[in-house]
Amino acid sequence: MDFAKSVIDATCEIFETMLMTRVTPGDPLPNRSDVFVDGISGLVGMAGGYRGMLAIHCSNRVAMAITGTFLGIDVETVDDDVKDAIGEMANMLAGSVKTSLSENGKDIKLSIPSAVGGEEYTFECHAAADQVLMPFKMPDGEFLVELQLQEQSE
C-alpha cells in the first residue's frame, strides 16, 4: 500500500472540496519531530484491519486560516472552534484514507477526533508502525499530515 499517495489524494481532495483551497504536496519527510511549537495537531485513531493514527499538524496561524475558511468566520485566536475544526479535518482525512486501505473501509474503525496544541507540546506515536509524514503548502502557510499504520494479521 502506498501510504504517501493515499495521504496526498485525501488531503488534496478534502482541501479542494471542503475549503475550496488548493494544496501542494512536498516530498515525504525522512524523520519526524516529537516536539511542536506554537501549533495544534488534530488526531484520529484507527483500529481494525489496520491499527494506528492520522494526524494533521499546523501552526496556530495556519490552523486559524483553515478554521476561518472551513467555518466561514473571522478567526483571531486559537479557541475551541479552531481545535474542533482541526480535529474535524483529521477526521475527514482519516475517513478518506481508510476507504483507500480496504474495500469501503468497512474493517477499519475511527476514533472520535481530538486536538492538542500549545506553545510547546510533545506528540509521540507507535514506533513499530509504517509511517509517512507529508508536508503540504497552502496560501496561508505549511502543514503536515502524518499517517502511522500497522496492518493487523487475521
Given for the second form:
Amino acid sequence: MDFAKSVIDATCEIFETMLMTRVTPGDPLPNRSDVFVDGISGLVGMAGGYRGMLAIHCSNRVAMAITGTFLGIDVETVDDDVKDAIGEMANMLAGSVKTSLSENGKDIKLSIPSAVGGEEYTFECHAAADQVLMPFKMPDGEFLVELQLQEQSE
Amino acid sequence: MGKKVLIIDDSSTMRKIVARSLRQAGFDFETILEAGDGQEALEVLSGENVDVILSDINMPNMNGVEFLRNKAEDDGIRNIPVVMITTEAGSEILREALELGAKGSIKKPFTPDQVQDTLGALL
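For comparison with the form predicted on its own, kindly provide the form predicted together with the partner chain.
Full complex below, order starting with the chain above.
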C-alpha cells in the first residue's frame, strides 16, 4: 500500500474541504528530530490491524493560521482553541487514512485525539515498519504529517 | 416555534464548524445546543426538547454508540433523529450506530451541501 499517497490525498482533501486552502506536498523526508520548537503536534493513535499513530506537526504561526481559517476568526495566541483545532486536524487525517487502510480488510481503532506543544518539546515514537514523514506548504508556512504503522498479524 | 438542534462532539472546534455549516446550509435553528460527549448530551436532553441531534462517534466518557444505546432506553428522547458526523466512514462502529437507530451519517471532512443533503431529508 502507498502510505505516502494516502497521507497526501487525505491532507489535500481536508484542507480544501474544511479550510478552502490549497496545500502543496513536498518530497517525503527520511527522518525528523524528536525535538520541536515553538510549535504544536496533534496526535491520534491507531490499534487493531495496524498499530501506530498519525501526527501533524506545525509551528505556532501555522497552527494559528489553520485555527483562524477553520473558525473564521483572527487568532493571535496559542490557546486551547488552537490545540483543539490541531487535534481535530489529526483526527480527520487519521480517519481518512484509516478508511484507506480498512480497504485491505483491516479493522483499525482510533484513539481520542490529543495535542502537545510549547517552546520546546520532545515527541518520540518507536520506529515502525512503515513510516511516512510528509512536508506540506500552505500560504502561512509549512507543516509535517507523520504516519507510523506496524501491521499486526491476525 | 423554532427548531432546536444538539451538536455532540468532544472538539469545541468541530462543534463551531458544524454550527457554521448548518447556517451555511440554510438551516435556521432557533437554538443550537452543544455537548462534549454522550453523557453531557443526555444531561442536556433531560432539560431540553430538541428536534434533531448531530453526534460524533469517537468521544471520551461516553461515545456516540453508547449514547445511542442510552437514548434508546429513554422513552422521552428515543424518537429524536440522530445523524452521526464522524471520520469513521464505512467502519464497524458506524454500522453499529446505524443499527442502533442513527438516521444517517456525514463523513468528516464535509461541506455545507453534504449537511444539507443528509439533514434536509429529516427535517
